[in-house]
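Below you'll find only one chain, the form predicted alone, shown as structure tokens.
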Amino acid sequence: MQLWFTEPHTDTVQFSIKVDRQVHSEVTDFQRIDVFESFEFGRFLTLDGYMMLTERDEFIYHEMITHVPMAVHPQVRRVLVIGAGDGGVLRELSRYPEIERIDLVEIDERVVEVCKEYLPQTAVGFEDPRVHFYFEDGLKFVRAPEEVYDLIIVDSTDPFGPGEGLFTKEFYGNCFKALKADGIMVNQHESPFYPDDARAMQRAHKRIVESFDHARVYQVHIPTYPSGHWLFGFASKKYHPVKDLDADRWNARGLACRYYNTNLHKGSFYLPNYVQTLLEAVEE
């Protein structure tokens, strides 16, 4: 008998991975957490039946959500990370010695504990002494701080269930308030390909544009995410993601990445026409 993990991408499209074995399963107060071992993608994490990461391609997501803003902002000292309970964003942030403090807000502490036990490839930043944990709702947490953070990374789940509040106008407005005068926010921005995903992406973009002076979108290819075509949002009070990129400064760090580089950084903001049309429809 063969075991397959299958995730619906639309009512008529499914994505399946052949599974060697299931290594963990539990239901918390917030969601169902599963970890599987697969032949092609190594171990992978799902929440409520939706793919969060695989060992094979997680580096794409985590490098692009982290290094893009870090290569633009010249002085990141305080970072707020919302979500990211798998540790991949912390792993990438920990490579920057100038960062003084990282506040991690994750609603479900069990995600962190499960990833520590079963996904050591990503869960390597939790021991960094600069990391401070807050196991609570990110929507509520971000209401309080004012001009505290240089960078906010919103590594949220999709806009339903525990992650739904992280796609609201209130949330993005509070992120704006929590950032310093030259702060940057990046967020996972959904896929533009399938119609339901595209509408969710447009809603998020519209709300970000209403709050931030500079709001741009960039793209990546992540094989295990719906359609493989994924977007991130870059929003800032001051910096343009391409014009203010300091490639020489970032390259002088000598950070070895498997996906990100500064040429790709620039290119990722040049979007296909169909995506640009979707974005322009809600920017007017």
The other form holds:
Number of protein chains: 2
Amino acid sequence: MQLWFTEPHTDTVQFSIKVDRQVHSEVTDFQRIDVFESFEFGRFLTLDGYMMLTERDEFIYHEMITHVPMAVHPQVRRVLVIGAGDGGVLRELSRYPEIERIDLVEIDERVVEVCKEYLPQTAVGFEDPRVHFYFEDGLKFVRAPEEVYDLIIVDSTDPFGPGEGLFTKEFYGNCFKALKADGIMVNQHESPFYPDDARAMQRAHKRIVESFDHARVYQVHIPTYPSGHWLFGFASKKYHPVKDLDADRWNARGLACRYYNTNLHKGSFYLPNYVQTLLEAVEE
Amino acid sequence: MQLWFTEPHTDTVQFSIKVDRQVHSEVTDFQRIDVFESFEFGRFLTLDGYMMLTERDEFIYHEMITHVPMAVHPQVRRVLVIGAGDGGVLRELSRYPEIERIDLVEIDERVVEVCKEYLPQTAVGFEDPRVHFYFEDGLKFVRAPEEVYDLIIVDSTDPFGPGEGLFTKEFYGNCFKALKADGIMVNQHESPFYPDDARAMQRAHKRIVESFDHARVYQVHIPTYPSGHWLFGFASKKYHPVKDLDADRWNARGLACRYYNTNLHKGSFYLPNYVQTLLEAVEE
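Having seen the form predicted alone, the form predicted together with a further copy of the same chain:
To see the whole picture, the full complex is given below, headed by that same chain.
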């Protein structure tokens, strides 16, 4: 027998992974959750059939969405994490002793439970005692806080289904309000390559630029995401992601990473012309 | 009817493209050549079933293998291009008026003929009158010349089949000898992600380091190659690819590119830690 998981990257492009077995499947109030055991990527999690993470390459996503803002902001004490039901962002944040409190807002508690059971590699992040759980819609959660957070990490799914609200002007505006005067927001920013993804990227960028004076985008290689070319957004009221990088301070921490380093940090903000053009088209 | 082209990226990972029709297929003395018309990527060329280029993303490969060395070397007059039977490298080189002569060595003349007929977007490069064609094995061609070239571009297929000789110590050693005292060699350097590709990358790097004192690697996003994370090698007797980049000089040329720019040039040499570790393991 052969068992293959296939994800459409566009209507006419598919990415397929041979799996040993499906280890979990359920339909929650919000979405379908599946976990598979594969030969090439170890275990991987899908939501509504879309790849969220694999054990083999999740380090790239989680290191790059976490350490980039942490290497810029000089003193992060309070963090809001939205989405991230797998725990990977928490695992990376837990390496910083100066953080006092992490509020995790995940709409679907079942994602956390499933990851705790089947994906210990990332779910280890849930064990940090500084984490406070809020199982609710991130869009609603951010309406209340004002100037509370040093860092907001938006580890969302794609801009349809339960993650849709996390790509709206209202959401980004409330994130701005929830951040302190020198706060940073980092977000999953889609991909520039396939046309539908590029449009989602442009929409997200346009709405972030409407709320934040300083909004930049950085790129990473994520082999299991469509095209492998993925982006994160970096928005701040104060900091420039490259000029305000304090490489010496971050390197003095001695944190071992498999992807992130402070040179790569700088390099990841130097984008291809075609990506820059797509972003500038919505910056007017 | 549905017609799908599928390329195995590993034994258990596949990438599939829905095609409208196959526009050409033949078996030459060296390999099988196919050209397909697809919905997402336009026309694409495969050799022995492996993706060589698509009309949609070939600009990334061809700009990055050409403009990086051209922005470092101050005066390239004579170029040797090995492989590149599609003409894409020639198209990019043809934008530099100071180049006096380009020697193209392609083992399989049929690749050139097929590309001339079906892939005019890259084959336009063959029209440059400075190009001299040699339809022979690159491994043999480089045995003779001594201190002739300012730049050698090794646009090879993967290290098996007809491209195998282009990944040997003998080949790289002869490239070193064929270069002038300030010459640069750039080569297709495989990918760091999937284990078989990573081993090929390490082998190539080890052999280049044995011949060149200065050998660095840079990365690009190529969506239609396995993992989307692809590398090029930059080796020189004299120049450092970042310190000796003359951004002002290159930008004064006013060459419009869709991927390359001089900031990205620098950024592309800042590699993830895991890639750096793989490279350093063979640099001893």
